[in-house]
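Given next, in C-alpha cells, is a single chain: the form predicted on its own.
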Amino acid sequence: MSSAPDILADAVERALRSAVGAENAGPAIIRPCADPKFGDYQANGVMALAKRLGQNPRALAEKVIAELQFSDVSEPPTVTGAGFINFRLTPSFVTRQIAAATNDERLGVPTVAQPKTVVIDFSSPNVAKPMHVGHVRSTIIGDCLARVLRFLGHRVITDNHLGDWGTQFGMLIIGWKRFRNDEALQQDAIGELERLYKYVNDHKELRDDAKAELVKLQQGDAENHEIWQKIIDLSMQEFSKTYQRLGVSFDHTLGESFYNPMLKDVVEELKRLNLARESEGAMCIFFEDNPELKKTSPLLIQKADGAFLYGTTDMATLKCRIDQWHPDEIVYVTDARQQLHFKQVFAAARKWWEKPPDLRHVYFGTILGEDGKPLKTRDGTPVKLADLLDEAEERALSVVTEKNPTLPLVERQQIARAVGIGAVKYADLSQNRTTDYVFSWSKMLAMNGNTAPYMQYAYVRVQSIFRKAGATKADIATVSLEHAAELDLAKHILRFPETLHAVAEDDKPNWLTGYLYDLTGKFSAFYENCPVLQSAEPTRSSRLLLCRLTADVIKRGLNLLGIEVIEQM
C-alpha cells in the first residue's frame, strides 16, 4: 500500500509541474509537521523553488494548492509562514490504511521498488585481544542498520573485518613458543594471549626475535602459520560467544590477512594509474584537487621500507568488495576518530573508479563514564564487553527478582538476559550516534522513560489485554476511529514505514527508538481514554485491533533494533 507521504509527494509534484512547468519543478519534500496544530505533514521546497524562479513563495504555495488533486487523503491543505503547505489526514483515509496494515504481515511497510546491494563493515575486533566496550557501538549499530535495510528489501552483505595481521603477531608467536601457559590458555584463551603480548612487548630484548618470527610468518613458514591460525581460531571462539549473546551474525568474516596477498598488486596499479607517487621514499596518494584534504597528510599506502599500511589494506578491501559483490553502497561503522582516514580512502576511490559505490562512514562518539571521561575500569583499562554484558544481566536479574520473586529462577534468568542485553543495546541506539553519551546503569535499566525495559514492559502490558479478552472478533473487526486518541494512535502507527526509511537514509537508529517511545505514549493516552474490554461490539473488536497492531509494531521495531520482546516481566 502507498503511504501518506508518498501519495502527498506525488500529488504535490504533479501540482508543481502544472504550476511552474515540468522543466522548473523539482521533487516534493514531505515531512511530518513539527507542530501538530498545523497538521500531520508539510510540503517543503516551495520557498526554495520560488526563490530560484524569482516568485513570491506564499503566492506560489497558494498556486500549488489550487492545482492539487487527490481524493480524501487530506483535509483542505493550508499555507503557513512564508510558504509551507500543511496537510491533515482525513479519518477515512487513516481508517483504510490501518485496516490494510492490520491484514499485512509487514505492518504496512512495503519493500523498496529498487533494491540496492549494500555492504556493511562493522564490529572488527583485533585478534588476541578481548572485545571491549568500544566494540559495542560498532557491533550493534551495524547490526541494526543491516536488519532495517534487509527488512526494507535491500540485499545486505555484512562483513566483520578482523584485525588478524600485523606486527603484533611476531610478539604473539614468540610468546606462544616460549612463555605459553596451556592451563591458562584453556581457561581464558584471550586473557592468556593478551598476557603473552604484553609480556613480550614489555621486554625490549625480545623485540628483535619477535621481528624475526614475524618475517618468517610473512614468508610462509609452516610452524608460524600454524600458530597464527591457532591464535585466530581461539580468538574467534571467544568472539562468537559474545556475538551469540548479542544476537549478531555476519555473512563474512574476512580479516586483514585475507587481503594481504593483494596489497602489492594494488600499490602497483595505483602507481601505474599515476594515482600514487613517491614522497621521501614512501608511496602516497595526494589530494591537491580536494579543498578539504589538500592540506592534510597524504594517504600512505607503502612505507619507505616496503611495508604496507591500513590505507593499503582498505584500498585492497574496497577493490575486492567491488569486484566480488558489485555493491551500490558500502558502509563503514567505526568511531569518529577515523573520519579523516575514511575521507581520504573515499577520495582515493573516486580517483580510482569513475563511478564507485556510494561510500559512507557511519561514525559514532565515545561511551563516557559518569565522570564525563571515556568509560574504563578502576585500573584505567577499557571495560571488557563480556564483563559489561555479565553485569547487565546480573543487574536485570535483581530488578526481575524484585518485581516477580515467585517466578522460577530459570525464567527469571531468561527474562534478565533479554532485559539486560536489550538495555545495553537500546541505551546506545537511542543516542544520536555522532555524539558521546554517558553510560548509566540506573537510566538504562529504568522501568520508565525511553529505555528497553520500559519498551519491553509496554509490549507485555499490551499482550496482557489479549489474555484478559479471551475470545474476540478482533481478527475480523471493522476498524472504527471515532475518538481523537484512537485517531492519533492510528496516525502514529502509519508512520512506521517512513521511520524505517529515515533510519536507512540517515544511518541513525535513534529515529526508530524515538518513534517507538512516542508510540507507547500515544497508546497510553488511547488506553486511558478509550475503554477496550469494557466497550460493546463492534467498538471492542476495533480497539483490540489497534492494540494488536501496536504490539506488533513494538515487537517488529525492537526486533529491528536487535532487542528481544518477552511475554512477562
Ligand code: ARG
Second form
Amino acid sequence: MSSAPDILADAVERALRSAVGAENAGPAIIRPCADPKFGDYQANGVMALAKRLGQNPRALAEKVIAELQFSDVSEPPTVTGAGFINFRLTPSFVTRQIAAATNDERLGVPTVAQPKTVVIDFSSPNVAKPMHVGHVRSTIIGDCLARVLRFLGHRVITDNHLGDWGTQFGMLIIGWKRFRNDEALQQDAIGELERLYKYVNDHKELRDDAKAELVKLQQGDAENHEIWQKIIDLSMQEFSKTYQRLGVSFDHTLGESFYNPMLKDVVEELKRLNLARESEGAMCIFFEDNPELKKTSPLLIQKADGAFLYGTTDMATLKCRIDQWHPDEIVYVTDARQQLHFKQVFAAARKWWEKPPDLRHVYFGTILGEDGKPLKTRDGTPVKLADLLDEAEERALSVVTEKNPTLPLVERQQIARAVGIGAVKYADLSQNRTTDYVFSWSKMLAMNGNTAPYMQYAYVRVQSIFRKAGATKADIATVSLEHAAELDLAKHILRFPETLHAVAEDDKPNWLTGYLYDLTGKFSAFYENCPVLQSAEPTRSSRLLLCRLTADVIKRGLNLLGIEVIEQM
Ligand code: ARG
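Having seen the form predicted on its own, the form predicted together with this ligand:
The complete assembly is shown below, putting the previous chain first.
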C-alpha cells in the first residue's frame, strides 16, 4: 500500500513535468502542513522552481494544480503563501487506507524499494571499566536506529566496537599479577579491575613496570596475552548482563584489538598514497584542503615512538568494514565530544576512497543531574549503568504497587522491569539527541506526559476496551469515519510510515516518541467524543477497529524504541 505522501509526490512530480517540462521539473517535496488549518500535507519547492525559471510562484502553483491528476486522494488543493500547494485527504481515501492497514501486519509501512546495507557502530564501552550513563545513550539510540532501519527493510549490521586495546593494559596486567584479589574479582569483576587500574595509576613507581608489561603484551607474550583475554572475558560477562536487561544484541563485537594486526599496513598504505606524512616524528593526515578542518590539528595515526592511536584503529576499522560488508552507510553513535575526531576520520576516508560509504556521526549530548552538571553519584563518581537500571526498576515497582497493590509481587516486579527500563529508554529517546538533558526520575516515571509509563498505560487502556468488548480482536468491518475526531485519529495512524522514514533520515528517535505521544492525545479525543462499546453496529465494529489499530501502532512503535508493552498495569 502506498502512503499518502508517496501518492501525492508522484502526482505532483507528474504535474510539474507537464507544467514546466521534464527538463525543468525537479522532485516534489511533500511535508505535513505546519498548520492543519491549511490541510494535511503541502508540496514545497514550487517557489524555488519559479525563481529558477523566472516565473511568478503563485501562478506556477496554480498551473501545477491545473495539471494535477489523482482520483479522490485529496480535496481540491489550495495555494497559500508564496506558492505552497496544500492537500487535505478525503475521508474516502483515509477510509480505504485504514482498511488496508488493518489487513496489514506491517500496519501500512512498506519496506523500502532499495534496501541499503547500513553498519551501526554503537555502545562500544571500554573493558575493565563500568559502563556509565554516557554509554546508555549510545546503546539505546543505536539499538533504536537499528530496529527502525531493519523494520524499513534495510540490511543492518550492528557492531559493538569494544575498547579492548590500549595503554591501560600495561597497568591492568601489573595490577593483575601483583595485587589481584580473587574473591573481589569473583564478586564484582569490573569493580576489582577498576580498583587495580586506579591502584597502579596512583603508584608512580609502578609506571615503568607497567610500560614493560604493555610492550610484552604488544609483542605477543603468552602470559600477558592470556591475562588480557581474561580481563576482556570478565568485562564482557558484565556487559552482557546489562545488554540482556536492556534487550540489546549485536551482530558483531569486533573490538579495537581485532584491528590491531592491520594497523601497520594501514599506516603504510596511507603513506604510500601520500595521504599521511611525517611531522615532528609523528605520522599525520593533514586537511589543508578542507575549509572546516584546515585549522585543526591533524589526525594522528602514529606517534613518534611508533605507537598507534584511536584514529589509526578507526581508519583500519573503516577499511575492514568496507572490504567485508560493502556498506552504503556507516553510522557511529557516540557522545558529542567526539565530533572533531569523526569529522577528521570521514574527511580522511574521502581522500582514501573515491566513493566512500555515507558516513554519519550520530552524536548526543550529556545527561545532566538536576543541578545542571553532568550526572554524578552523591560521592562525585560517574553513575554506573547497572545501578541506574536497578534504581529504575525499584522506583517503577513503587509506581506499579501504588496503582495495583493487590497484584502478586512477582507480577508487579515483572511489570516494574518493563516500566523501569522502558522509562529510562524513553526519557533518552524522547530528547532531541544533540542537546544535553536533565535526568529526572519523577519526570521519566510520571504517569502523565511524554513518558514510557504513560505510553504503556495508554496501551493497557486500549486493550481493556477489547476485553470489555468480549473479543481480543475486532472484525474487519467496513470502516466508516464520520466524526471529526475519528478522522483525525485515522489520519494520524496513517502517518506512522512517514514518521519512521523521518527517524531514519535524521537519525532522530524523538520523531517517533513525539508521534506516539500525539497518537495517544488523538486517541483520547476520539474516545471522549465517539462512544465505542455503546454504539450500534456497524459503527461499533468500525470504532473497535480504530482502537485496535491504535494499540497495534503503540505496540509496534514502542517495540521499535526497544520498549516492551505490558498487558496490565
Ligand atoms: N570506546 C569509545 C568510547 O567509549 C567509543 C568507540 C566508538 N566507535 C568508534 N569506531 N570509534 O568513547
